[in-house]
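Have a look below at one chain only, the form predicted on its own, in structure tokens format.
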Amino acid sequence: MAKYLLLKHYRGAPAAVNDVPMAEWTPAEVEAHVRYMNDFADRLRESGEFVDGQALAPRGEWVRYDGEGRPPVTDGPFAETKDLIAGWMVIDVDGHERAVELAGELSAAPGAGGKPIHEWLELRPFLTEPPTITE
């Protein structure tokens, strides 16, 4: 089995194809976005692929230690684009083959008007191993 992480990007990814920000949506198209992706994990936790997600909060920031005292903190190192992942989902599955099938499902997800937003998720393999070093 192996490990990868789903990252749905609000802002900051190649655009979706049904590209209308979820602040336009109705509460109905909200809704059914969400039981979507609730179905979709619970059919994951059935057959024993899904290991944990969670939707993500708008704000966040990026802290760093700067030495003694309290440390600084900004908005994010890419102010100007102001990326946002939106949310993350961990798989376990039987290969890269599988991972990206679920992923390719999961950007199918509806939005605006009930259709599918086709929207790019960013689909990373947990490292398994330490990188080698070779000269």
The other form holds:
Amino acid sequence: MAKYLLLKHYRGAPAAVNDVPMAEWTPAEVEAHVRYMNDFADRLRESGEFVDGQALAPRGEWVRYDGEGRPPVTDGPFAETKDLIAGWMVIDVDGHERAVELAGELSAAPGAGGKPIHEWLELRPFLTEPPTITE
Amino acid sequence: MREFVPVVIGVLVRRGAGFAAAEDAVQDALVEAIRVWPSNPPADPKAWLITVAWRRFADAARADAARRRREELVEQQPAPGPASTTDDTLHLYFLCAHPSLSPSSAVALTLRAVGGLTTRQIAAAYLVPEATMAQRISRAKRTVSGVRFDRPGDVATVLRVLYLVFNEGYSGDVDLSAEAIRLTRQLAAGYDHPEVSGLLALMLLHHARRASRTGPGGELVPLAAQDRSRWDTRLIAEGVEILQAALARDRLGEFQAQAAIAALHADAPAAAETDWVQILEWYDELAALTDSPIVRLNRAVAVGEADGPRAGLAALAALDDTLPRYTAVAAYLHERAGELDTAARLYAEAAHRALHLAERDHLIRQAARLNAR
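Show the form predicted in complex with its partner chain, please, the one above being the form predicted on its own.
So here's everything in the complex, that chain up top.
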């Protein structure tokens, strides 16, 4: 009963073990990868642990307030220093151990050669309302 | 209407229905009741629900040829007689909190089958999609479907589930703390056990202080700063009375000990008049019962209040500094000891490590307060 955000990065994370760009995979390898991700989400729906998930486009821009009466400034995406989030999934699980287990499972999605990618995923707990009993 | 749900499920299961089928039949009967009752209210709503739910169950069983065995069971059933509804409800508590279920599944199933909440309400309370909660509940039902209904499990498991519900407070349109109190009252009425009373007393004592625990903007108000005139004295009196009766039976458990601590807080007319020495004694009892690191962390706070911040810091030093709230406690004790720079640094660090939003904001304010001096 704790929510976690699983973040998949386009870049910014350490390189995956099986680090071959997706464009160089065979169509069957891409197919297997996509199926793995969908099956993973379906299993979480079935286990009652799925909350939400979306993919994000790699393009993005930075926006900043530029003073009274002026339009916001846009720039970026500063990709050379900031990582880009490829997509996210929110899970609701019994505890941290289960969240790590699921993140590990997602990181094992097959890539080139049908072998797991071993990609790094970011796991972030949600801040929640405090429990009723604190003192 | 939903207070009848556990009773009706219990009656159906005792007459031979499987748990999942009984639960489905009761939901069907509730839908029927919503349709029929406004224009044609029954004289005995509970009997009406039992009759309609049993008919739905029997129809479903008959419609399913593969369930012939269950159909035979239906025909063998004696006519309904006076039902021992308290016992049936009680069995349902144990079934829904069965150790084979994960905590979140046990919570969901208890709220649905014992509490009579809809799947949508439970999903909203836990901020998950309704489909997710529906899966959680149906998996839970499958898990316990083979469990014999007449064999109560460990009451500690049931109490843990109710405590989890209580601690969730409220985030949807259902007040889970109030719901947990309602369910614990119902359990206490049918199951005579000092720890059930202990948990009920603990919930009442905490609930009594609820209005004063947050400020107008939702910010956390620590116990010492709470407006005690807003505490619900009626709930406090009831909690204390239930606790005293439980303690008199001399079978101490962790919920009774926690309730005793809550009662001592509730009993103080002002924060400065809190009987910390006695609270510390209860923490010693509690630590002996649970050996929980969280309890020892709370005990360090009590040591700080009873014997001074230096003693509190010494008690803290023996604990694992990765415990949740460890740094917050350290910050507080350093502030009490007059080491304000250290305290400010630790409050900021504690805010960074906080698991809860309102707590994080509270700790940031503490750091800001000390830095602005």
